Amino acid sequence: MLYLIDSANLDAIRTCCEFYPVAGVTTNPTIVSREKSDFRELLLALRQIIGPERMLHVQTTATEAEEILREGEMIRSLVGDFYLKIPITREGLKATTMCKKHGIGVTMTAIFTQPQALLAARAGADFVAPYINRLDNIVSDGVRVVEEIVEIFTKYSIPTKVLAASFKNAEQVHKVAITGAHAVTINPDLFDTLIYHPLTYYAIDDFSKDWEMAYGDKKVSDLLG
């Protein structure tokens, strides 16, 4: 399963890329608006930080297929290959087919049901992005929805990948991983949560104490240098 950063904050993205095995960055209009930055310069900075080898997902604001395609072509001319995030609508499905014909990757977003995901896949989307926590908030089961989407894609040998989004805690990420989802996109703080466990720090403290009893304040490099 791949990990992507769900943020447009340049400092946070830079830090995550330094310490974590990050496969890319996803943004949406809400995330971008929080940065209060020049959109063009923000996209260029994002691509510079993550490099050409990591994925960049940028959402369109257009609502008609032809305009969605036009925005996709403009973004591609700026940042190179990327995935255009398109909300699931009739125009969005039409735009997905058009974008794929023009060689633009597509992530169909705002997915809340299994039929939406299947239609998006058949339209040619590279990724579908079901929202986990938003489903949980309305007493639905976001993880189960992802699980069934994965099952449907597997059953029909559909190459579209599941990029699960909208997480609030590490347990949701863990459960989605068990479903066989191909990727998750999470906020920067959640990366730190995923690696935290108090017993880990207890173990590290024990290692340090035992080492100091035998070697004092000397480090491995001191003993081998």
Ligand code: G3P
Given for the second form:
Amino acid sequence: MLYLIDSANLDAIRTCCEFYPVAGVTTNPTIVSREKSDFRELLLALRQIIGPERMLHVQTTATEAEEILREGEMIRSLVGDFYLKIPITREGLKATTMCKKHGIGVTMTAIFTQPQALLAARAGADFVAPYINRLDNIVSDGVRVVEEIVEIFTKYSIPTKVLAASFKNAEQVHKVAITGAHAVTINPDLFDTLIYHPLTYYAIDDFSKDWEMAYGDKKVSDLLG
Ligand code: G3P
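Can I get the form predicted in complex with the ligand as well, since the one above is the form predicted on its own?
Whole complex next, starting from this chain.
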């Protein structure tokens, strides 16, 4: 399962890319609006920070298929190959097929049900992005929805990948990993939460103390250098 950063905060993305095995960045209009910055400059900076290899998913704000395609082409001319995030609507499905014909990658987003995901896949979407926490918030089961989407795609040998989104805690990420989803996109803080365990800190502390008892302040490199 791949990890992407669900953020447009340049400092946070820079830090995550330095320390974590990040496969890319996803944004949406809400995430972008938080940065209060020039959109063109933001996209250029994002591509510059993550480099040409990592995936970049940027959402359209257009609602008509032709305009969605136009925005996709404009974004591509700015950042190179990327995935256009298109919310699932009738126009969005039409736009997905059009974008794919024009060589633009598509992530169909705001997915809340299995039938939405299957239709997005049939329209040619490269990724579908089901929202886990927003489903959990209304006493639905986000992980179960992802599980069934993965099951349907596997059953019908559908190449569309599942990029699960909208997480609030590590347990949701863990449960989605078990479903076989291809990727998750999470906020920068959740990366730190995913590696946190008090026993890890205790273990590291014990290693240091035991080493110090035997070798004082000498490091491995001092002893071998
Ligand atoms: O990419 C979609 C995701 O950002 C939604 O997350 O936390 O607003 O439910 P959230």
